[in-house]
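Take a look at this single chain, the form predicted alone, given in structure tokens.
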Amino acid sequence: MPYPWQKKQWRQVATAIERQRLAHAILLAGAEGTGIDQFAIELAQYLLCEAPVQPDSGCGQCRSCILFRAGNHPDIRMVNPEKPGMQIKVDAIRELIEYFHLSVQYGKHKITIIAPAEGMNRHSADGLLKTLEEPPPLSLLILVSYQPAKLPVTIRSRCQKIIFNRINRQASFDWLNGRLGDSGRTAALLEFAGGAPLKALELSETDVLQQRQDVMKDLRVLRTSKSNPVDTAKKWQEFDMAEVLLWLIFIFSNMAKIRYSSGNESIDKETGHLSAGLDLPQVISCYDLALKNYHLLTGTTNLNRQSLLEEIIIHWQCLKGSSLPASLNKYD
């Protein structure tokens, strides 16, 4: 059964199935952490089920469903990178093409899920193109993409697109709060996860909110005293570097919203106090620097990780603005 915030997309697919207009290739595109990979799996089970429960689930009891859940169904194949973050190599696509030309075992579909599809390198994408142009009978290819713009136009144009670009906030909040039982924490995690409920659930098992508070406190101290940027950078390196830079991007983004709107009640007061005395261009310069260094960190170039943090810290510390209000101390 799909997640509560995916009902619109499931209706779209169900209608296509009912009208026999489901394409031989489907592109599921949306943000990571919103469950589109699970949507692909649920769709595959539904299509292979011998007695599907209408309108959104396989029966879970037929031979096909039992084999599917056990990971032994002969008519479903998953294609993923060998390791997270690695490319999907052309050999995997060649094996997929051979698989598609085998006979269907249970007479319904032969399905392959490629996730994430943007993990295919150029040779892999070129190898897949012929299958998209001349699909074998009863074949169904499901592409899961978190960054569909990275897919070649020749691939995207040959797929039926199901877009997951707007998540129902209330549905995702209710789902996550039902698991955490703390509305304040739920709201904070969802905001930090960019509205992606599964990512927020994953973050709930970490110290991310406390660590973010530590970074916020360090930013206050850096503006109110002559703290050593090197020491602060070393401290932040004890956290996950990519996460720290994402926190900074998130914090500076909220500051920019406050500066732009001259006060935004939806942003926490602590962030508002932290941005006191700074104008919008100053805050944006911090945001741009944090974003640039995040891309450098997650890119292919091997850079001095501490220097990326030190650059942001020094830039922040050297901003000229009025002093922070004394009331800021109450957050310590």
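Numbering follows the first chain given and starts at 1. Please read these numbers as outputs of a predicted model, since none were measured by experiment. We call the rigid core whatever largest set of C-alpha positions still superposes within 1.5 Å between the two forms. What changes on going to the form predicted together with the partner chain:
Remark: with the core as the superposition reference, the CA shift of D126 between these two forms stays below 2 Å.
After superposition on the rigid core, displacement of the C-alpha of L141 between these two forms stays below 2 Å. With the core held fixed between these two forms, K83 has its Cα displaced by under 2 Å.
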Contents of the next structure:
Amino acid sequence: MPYPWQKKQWRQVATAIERQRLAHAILLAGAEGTGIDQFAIELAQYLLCEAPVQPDSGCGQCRSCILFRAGNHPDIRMVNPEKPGMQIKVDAIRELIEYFHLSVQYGKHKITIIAPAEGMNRHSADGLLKTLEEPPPLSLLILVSYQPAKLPVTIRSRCQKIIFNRINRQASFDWLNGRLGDSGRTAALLEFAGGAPLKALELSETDVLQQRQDVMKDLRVLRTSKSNPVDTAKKWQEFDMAEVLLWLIFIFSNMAKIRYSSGNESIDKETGHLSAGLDLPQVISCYDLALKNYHLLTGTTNLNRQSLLEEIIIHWQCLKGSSLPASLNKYD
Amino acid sequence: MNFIITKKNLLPALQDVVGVVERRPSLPILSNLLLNLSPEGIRLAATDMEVELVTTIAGEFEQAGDITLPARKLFDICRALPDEADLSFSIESGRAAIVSGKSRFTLATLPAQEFPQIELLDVDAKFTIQQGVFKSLLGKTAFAMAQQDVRYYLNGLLLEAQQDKLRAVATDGHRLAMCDVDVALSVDEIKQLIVPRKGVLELTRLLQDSETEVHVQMSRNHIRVDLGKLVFTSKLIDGKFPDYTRVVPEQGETPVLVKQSALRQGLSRASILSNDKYRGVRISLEKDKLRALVHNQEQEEAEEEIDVEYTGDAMEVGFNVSYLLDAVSIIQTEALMITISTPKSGCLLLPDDGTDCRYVVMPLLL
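Go ahead and give the structure of the form predicted together with the partner chain, now that the form predicted alone is out.
Next comes the full complex, this chain leading.
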């Protein structure tokens, strides 16, 4: 069953299935942590189920559903990077194409889910093109993409796009609060996960809230004392690198918001203190750098992680603020 | 769930099916063997999601039931037991205990419903054929299949069911092999299917050189061959085989008639000095004479002169010597006929015993 915030998209797909007009390749585009990968799996199970329960779920009883749940269904193939964050190599795509051209086993569909699709490197994407153009009968290719802009335009143009917009704040709050039962924590986690409920749920099981506090503290210390950027970068590397960069992006964007309009209630005071004495272009330059390095990190080339962090840290440390607030000087 | 099987029954059955179990399967269930206990006996099934092998053996049990067991481990255990041994299985809470004499083993199991069995839908054509005939049909054509070609439909063997005739065609775009055999077959329209390379090789391995008959069923998505004690099922390649009839030339009026052994030996001697990559050989024809000329990058040369019967025009054509040799070696008759109508069209090789096999090798520009 799709998540409550995916009802509209499900209707779109279900109508297409009903009219037998479902495209041979669909691109699910939306933010990470909002369950679009789960949407793809639900859709696959629904299509393969022998007696789907209208409007939106597999029956869970038939042979297809049992095989599906065990991860053994012969008519579905998942293509993921070998490790999260790594590329999807061309060999994986070749194997997929070979599988795709074999006949279907149970006669309904043969489905492939590539997630995340932007994990395909250039060769993989090129290798897939031909199959995307002339798919074998009964086949369905589901591409899950968190950053569809990163996909080659040749791939994008050959898929039917299903767009998952930003989730309504209230909807994700209700869903998560129903699970955690702690509205304060729910709000903090959601804000932290950029409004992505599944990501927030995942975060609730880790100590990232604490880690993020540490990053905030480090940022403050970096501005006020001569702490060593190399050590700080090493420390941050022990956290999830991509997460750290997302936090930084988030923190800098909040700072920019404060610079724009003082008295923004939704942003915590600490961020305000941190950015005191900096002007908007300076904050924006930090934001840009963090964003750039985030893309470099999650991109298809493997760069030195330490240097990516050091660059941001040094840039931050060397910003010339007009004056540091007295309240922070005590850390000197 | 309890049952007893003798090693004498179990080992040959495992030997038959275990070959299809991959050593490092993509899913855990694929390293397991499905066992169905029913009044007909104990049915063993193994699959790699492309090919499925099923066999039925006798065993003692009181209640029907299903389970899956690790195939290779069971095979290794069974093989290592004394010849007269009985294996008694008892399955309880997800573990299978095997007792034989003073040996005890406990194996992990997986639920039988999670095993992806193939079922045949809508059989379009079925016929029976002698094992030996089927085996030789595959053997005479399979060598020309493509291997990992992007034209995925060439990575297999085309089987074509026509009225009272079964045809096999394989090509990789450079050469083609085509053979017909007569079988009692009735179809409304010609039925084509492409068996993947893996399935063809596995089936060739299973078929015996005997006169016993096998039952073949063709459906939209599968081909099933019932070999009596063993049932082979393979998925098919979903695609359209190219129109091969257009590349098979008609036999010319003045074919070259040549002894198979003389041609094969001559070509293989000449091929020693051919370019490793292009494998080019220049065939020149004149009255009653065929010359094969080969040279490589180091300017080393080989020349073979072979006596033939030929009355046509003199001409010179280039070929890949490996492709020529493949075709010549697969033709087992004493003599064969070669038609080269023009230096730019394919060369047709025919055995001279009247069997319906045709081999085409496309020319090279040298």
